[in-house]
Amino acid sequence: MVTKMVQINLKTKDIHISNLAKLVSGPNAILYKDEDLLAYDCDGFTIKRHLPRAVIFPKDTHEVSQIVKYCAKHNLPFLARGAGTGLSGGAIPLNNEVIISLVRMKRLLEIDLENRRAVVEPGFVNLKLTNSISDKGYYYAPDPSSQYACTIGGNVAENAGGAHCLKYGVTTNHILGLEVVLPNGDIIEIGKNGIPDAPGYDLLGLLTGSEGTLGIVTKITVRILKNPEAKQTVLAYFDKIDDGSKAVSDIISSGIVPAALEMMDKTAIEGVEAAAFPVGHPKDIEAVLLIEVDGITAGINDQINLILDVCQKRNVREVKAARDEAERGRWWANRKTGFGAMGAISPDYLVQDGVIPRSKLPEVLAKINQISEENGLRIANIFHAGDGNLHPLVLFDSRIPGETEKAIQAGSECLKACADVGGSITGEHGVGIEKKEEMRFVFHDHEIQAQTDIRDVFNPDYLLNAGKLFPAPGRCAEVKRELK
């Protein structure tokens, strides 16, 4: 009866939308009016916007499969979407796609403490998993800044990281199994029973980080970890960003592997202090380090003392350990909201995501400063310093003609600076549409072709999330596709 009510209420001449509505249950399970679709014309990358054909909300894997089979049969482009917090345009409907929104699939299906794993649907929010098991002494390690809103399905698509990935790794290090709907509608299971290292190819590794171009994840088995016995956080202020950068390498070289080692420069500090969670960082400081160590209680103080000593040798102005959990929480809230805080000092900002060797931090930060001066745009730097994952935030005003284009150019130049020192163009935000041409900074044409050949095995008709991840093909690749 509910499904019939949905069909009756549809006032559209698009027969495909009417037919798709029959495949999902519940009122408001499909959107198709322009005013409803506006909320889906972009994700966290807001510079480019495109309306989808429709947005459909399946409640389970079966409905996802039926939708995909219909789209494949009728040659309708489609893509999956989670919370829309992605920062590279991976969920933007470039080709009038049907968006398959997974937000209704948000259940925690199983907790297995004995084997330290949990099973969730793709719409389950990242932080909610830790909150659901913290009273039992466990947590889920990947912690992107948007963890209060982003979904674990989206984290799988982008291979999301976070502040604590230095010690604990990114999403792929915590995925034990996946249920996936392939682009033809077939359902497969990888890593059955939470055993990821079965003989054969590493399909879990292949699918994690594939940015929704190989299949749609509908169930995820994740690794959960026991809470550490002890945890301590240190804040260090430096008058010169070069000293702060060198302290990062010194800390790692000393033999310590911090759970997190974060850094913000002067412009970023200005932003976070002007936003919702100020903590009183000095206004004239050039760099702040946020360093966290965890593990067994014995030895934590020794690590803290070694960190304090390293910072002192690098001309630190002030270095201090958090007095209590409340102070530690304020420091992390200040850092975690760093991206959004840029809205307090700039009408618009573009977040970039490059990776470099730690030893190259001073060199690349100097280059980013040069790029800022040459383009006449401020660039704030917030980054996971411990593993060299930079996040230059290009500040601009889209109301000024030409500034958006300048921001895009400056962002591309920042990525080129990372690639030039042996780094990469993304560490955790993905490529999407934002950085697909910059893939040429790190791959030759034949290497890109090898990757698109893999995509074509899974997604031969190129209906699933087309136009993402890889640059426009050369003529040879175009001819190859035309001959299919």
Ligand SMILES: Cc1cc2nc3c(=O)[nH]c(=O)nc-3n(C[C@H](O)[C@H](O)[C@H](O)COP(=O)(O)OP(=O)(O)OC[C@H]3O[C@@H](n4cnc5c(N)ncnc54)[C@H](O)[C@@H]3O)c2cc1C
Contents of the next structure:
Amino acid sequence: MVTKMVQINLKTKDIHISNLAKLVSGPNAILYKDEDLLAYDCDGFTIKRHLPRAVIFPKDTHEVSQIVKYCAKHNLPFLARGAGTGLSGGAIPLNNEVIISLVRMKRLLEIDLENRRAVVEPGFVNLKLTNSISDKGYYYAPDPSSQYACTIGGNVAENAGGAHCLKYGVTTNHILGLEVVLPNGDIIEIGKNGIPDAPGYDLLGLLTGSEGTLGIVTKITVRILKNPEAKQTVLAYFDKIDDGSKAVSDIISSGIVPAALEMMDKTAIEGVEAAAFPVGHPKDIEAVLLIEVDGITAGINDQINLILDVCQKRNVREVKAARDEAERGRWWANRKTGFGAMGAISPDYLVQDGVIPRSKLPEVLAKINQISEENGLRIANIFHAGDGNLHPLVLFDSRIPGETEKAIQAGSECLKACADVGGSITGEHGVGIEKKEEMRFVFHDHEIQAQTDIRDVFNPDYLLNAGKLFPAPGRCAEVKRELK
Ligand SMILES: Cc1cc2nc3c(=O)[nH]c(=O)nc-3n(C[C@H](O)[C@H](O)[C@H](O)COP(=O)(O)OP(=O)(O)OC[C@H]3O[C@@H](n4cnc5c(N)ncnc54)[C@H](O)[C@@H]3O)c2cc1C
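Complement to the form predicted on its own: the form predicted together with the ligand:
Below is the entire complex, every chain and molecule, led by the chain shown above.
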């Protein structure tokens, strides 16, 4: 009996896999053996794992469309995947999906300096865009700390942010047009030619940040910016975390909008100094701010002086300016590798992603400290302080029974603390599977229903990336749509 079932399953699987394989060109364009699929059982959210049915690598939009049409016809769940750096489990194949990996679609299709835009395929890595145009004096502004690996398709799906989004805005502010394969396989273009305020609904806004639940992005037109004439970067060290937090609010309310305003607390400093890119931060301080200003050369010193003034009023211990581009680069490497650096001081860590009004920073950081003590787990904070986007990093050891659950609980309590002061449960990492239940901290059932109704228009058979973004069935609209 058991043998018979296995044979039937294998046979069914083989039919779909061999049919799907015919839709893609090139060698190794589909993976289906368990040992190959293991690498795709999670993304950057490693707490939950599920094996996909297969991973398929289309080379162009036509192949994506053919795969999607096949999946739709045969009722096979499927989802898109970029680099798999997502931190909320958006690319985890909860329903044994066929994963459509966009990594072969990685070309820079067009650079149009005159109109300040570029066209890329979805698998194009974020940092490569800036690297491709920097010699001409241009760059692409959204700079997630994962920018050396994550794809622009994944950035669109997550509406990714980054350190410099304080001044320049997040991904949605830089997307001018998209080509999208809908869940029935149709190909549509939205935001044609980047014309502002195009007629009709703002589908660009809707698709950006929809976490891969409305369609598969296959081409992206992005805005590119001219390099600022000058920039200056400073580190400010504070003995008291409250002083550092208040300095953040004071800097913004003084009228300056720094290009970046990042903060790390004492535990975070311990981590980054123990990892690959130490820069000699004092270990006895409670907070460091990494502040960058940019613009025309004539205005830079005034901005820096104003910032110095604010920091002094908040009892800063020391402020130092980067002496050259190399030092600035080291400071940014220290900050941008901060999440991974937690591996130097803890076997495991869970990254959280809440947003609060800046003025609530002291209150919420104190609450996070309390959550840490109550749960008996250390929590480091590395975050985009200027826009109130917190990243509490819950440190834990998954080998200790019950500690993973405790870390998840502590992470959820941090998000509740953000929601309770009028903030939100995600600033840039998305909801995915991780924060589905926490959506209830910020939305009523009928508000969730309004959103799932929109999803159902695009994704009526719920085959694309099911079980993500919205709470489980039982208390709201999701009752209508059980997972397949
Ligand atoms: C060390 C580290 C630092 C990070 N720092 C930041 C940060 O500063 N700011 C920030 O915003 N994020 C950050 N992230 C999170 C992550 O890098 C971003 O969410 C990124 O946008 C994910 O891109 P990806 O290509 O890895 O997408 P994936 O992880 O592969 O996918 C993410 C989601 O997008 C969907 N998707 C992927 N490609 C497509 C497509 N072409 N069409 C439709 N849907 C698609 C997937 O189905 C999934 O739901 C960080 C992650 C790590 C590991």
